[in-house]
Amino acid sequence: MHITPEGKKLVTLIPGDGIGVEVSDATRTIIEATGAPIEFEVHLAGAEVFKQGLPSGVPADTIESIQRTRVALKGPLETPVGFGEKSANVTLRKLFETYGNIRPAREFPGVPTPYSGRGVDLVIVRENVEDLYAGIEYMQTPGVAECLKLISRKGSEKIVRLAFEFARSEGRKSVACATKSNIMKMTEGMLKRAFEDIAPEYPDIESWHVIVDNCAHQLVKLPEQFDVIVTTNMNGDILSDLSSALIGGLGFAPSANIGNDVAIFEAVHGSAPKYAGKNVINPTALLLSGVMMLRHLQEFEAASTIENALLVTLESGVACRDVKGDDGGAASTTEFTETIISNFGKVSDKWAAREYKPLVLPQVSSAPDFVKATDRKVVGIDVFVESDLSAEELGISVEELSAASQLTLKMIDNRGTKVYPVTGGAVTDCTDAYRCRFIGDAVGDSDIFDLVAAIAQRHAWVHLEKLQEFDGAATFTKAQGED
């Protein structure tokens, strides 16, 4: 945290693209309305950032200003899609390793929904950095993509114990684990594996496990079981944008950036170009991560204050079009501040603010080596080949190719299906990207070059992964139909 010589904490503001200018501007009126010590310092990210060339959109002095400032409060970003730019708010999350996403989604008044009167009131706490959106990704042939799927013990354990630590924070009840770990025993089951394991220290909330897609189900069914949710990068994305159309759509959805460092702060929504400058934006989103963002700073009057008249100017009627649509007397976005502005020092009879307690940040370690395996060894190779061949054709050349190795073919699949050699009559629709895996005793690098060249002399090779044992048990998982 910086302060000022005046005594304000300084915090660096990205308005945004589109309708960020607006929202942020509505934002910022009225956390200065409640004369909490804050001081903005604007700086910008995203569309501007990338026309200039610029090609991660976020400029050296918005980088240098938040590592000054330690917390940011961010406008939408418009993202590029199908081409070579980042996406400015990835990029922003990695540089600055806030690792866990924190979205609420409670019921308002005045904000009709399917599930109104029904108390939704969860919080999504979504792995940041890793998963899929490492964006790591190749082309193997020119018709096969492949993106990497990175988790990590360390990231599981920052995130759940961020998990169980905001559940107290907020005197919440119960933490449920989703994730896909019945398909991705590795992947998804390293935060699965992660969550059992750390679950017991904390004994006042209830924990439990549940398979990503019948979270989404159960959040549409019965939304109003749970209350903190944590899980994987994209499924935290995914089942984030459902809970908030569960309480009136991303106009409502705000979210918190969270590292040990750093914490940026954002709206959920996007930058609708099409709204920009007509002044009928609804703010709340991007409000609402500013109460976050002050409960942050343990500005926790200036928050509550905030909180409690939005929760007044919503159950009064006063709405913007998102809620009222474009003929029902919705207030445009300069109204609808000033209304909140007016009704500070209010209270609903009939809906409360939360009572917060600080957030005790996870202390995890830093070390690379975050899990050392005593014993290991190599037992084979998967060697990734480009090929028109047919699976038994592919078959045969490799296995004379490989004659003279170490190691043995085992078998060969397609996109995860075992391919070769052929039993119980399965039909594959085969692609040019096979997997050909090969297996052998104390595998050396050696052997594997050697088979590698080998098979390099008839087939395009593309990719190559080591098969190994930790302590005994095997680091890799087997084909579909693989013995």
Ligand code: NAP
Second form
Amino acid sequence: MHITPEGKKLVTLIPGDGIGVEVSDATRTIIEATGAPIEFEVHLAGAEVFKQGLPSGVPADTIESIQRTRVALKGPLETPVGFGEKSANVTLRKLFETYGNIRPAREFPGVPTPYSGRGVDLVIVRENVEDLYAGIEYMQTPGVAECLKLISRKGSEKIVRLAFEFARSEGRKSVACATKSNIMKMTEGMLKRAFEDIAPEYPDIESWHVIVDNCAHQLVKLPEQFDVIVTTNMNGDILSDLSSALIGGLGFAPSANIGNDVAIFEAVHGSAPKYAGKNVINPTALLLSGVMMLRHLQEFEAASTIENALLVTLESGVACRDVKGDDGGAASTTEFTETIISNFGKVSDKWAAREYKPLVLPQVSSAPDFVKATDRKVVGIDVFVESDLSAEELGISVEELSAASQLTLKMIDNRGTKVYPVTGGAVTDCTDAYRCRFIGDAVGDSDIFDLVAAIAQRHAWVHLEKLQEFDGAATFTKAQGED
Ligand code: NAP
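Next, report the structure of the form predicted together with the named molecule; the form predicted on its own has already been given.
Let us now look at the entire complex, which starts with that chain.
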């Protein structure tokens, strides 16, 4: 936290594009009206910056400001087509390694939804930097694409600990871990195992695992059973949008991006350009992100003043166009802002803000080799080959080519299903991307290089993956149908 000589907590404010200016103005006005010792330092990112020709969308002075203040409140940023390839949002997320994305979804008074009256009040804690969203993609052949799903034990421990610490800070009772570990045992299973190892350290909080597809089903069927849900990046992206829809949509969905050193608070919604400058947009999502920011800065009283005033405002029937429609007496953005300020000090009988304790950020080692194996051995190699032959023709050919190698062909699969040798069963519709699995004893690099050179006499190899054992355990999964 950066404290100014006047004793104020400094925050980098990025107003953003489109409706960003209006929602940030409203949020800043409301926060300043509480009298909390917050000073905003305004910096640019997004469309204007792209137009000036900076491909990252985030100028050096903005980065320097966030490095100094360690806290940013950010309006939505547009990625204009034709100016920059990268999203300025992703640039910020990666630059400051904000590994955790916290997205609360709470029912609000005066915001009718099919779930009104059921007390939906849950938080999705989403891993924010790993998984398929690392964006490591390849074309294996002209017709077959590949995306690497990388999930680390370190990243999993960070997000799981953050979820439990966040649950504690909000006095929440349970944390559910949502993964697809039944199918992706190594990657999604990594988060599940970290969750199971760490949960006992939080005996005051109930914990359980739920398969992510069932989690989506349960969120629609019985969302009130959930308190905190921790999950991997892509699962969290989908589940958190689903959760926002349960409570009234994007106008009400705040978020916090939490890193070891920096926290960036932003609305979930984008720049909604068609509403820009019209003074009709709902500023609640960014305002509630600002409330999360105030709690992060331990300004608990100001945060509760705003949250309570917002609840009183909505309960009294004052809301913007997204709730009231065009003919329903909607408040403008500025009227809504002024009403919230006029309700400072009031508390609803039915809709109170929670009691909060400071969030303890997890301390997880930053060592690159976070997990070590004492014993390891290479037991084979997967050679990915591009070929328009049939599986049998390829199998026979590869067996001939590898006859002199100490590695033997165990099987060939196509997109994870064994297709050679075939021992009956359904016939797979093959593509030109095959994986040839070779197994051997005490496999050295020269064995692998010789084998690949032999295969390359007739076939195009496109990708190699070592088959290893760490401390006696296999580190690779079997293909469908492989024994
Ligand atoms: P969007 O800006 O979120 O707007 C989609 C729709 O959501 C709006 O048309 C409006 O619905 C509703 N909406 C969004 N914010 C609202 C608010 N505060 N109050 C009331 N209603 C609200 O999504 P988009 O149109 O797909 O994206 C526009 C730009 O924003 C794109 O350039 C995108 O890349 C960017 N974006 C940025 C972020 C970010 O900075 N984190 C996130 C998402 C998108 P109705 O039309 O039904 O009224």
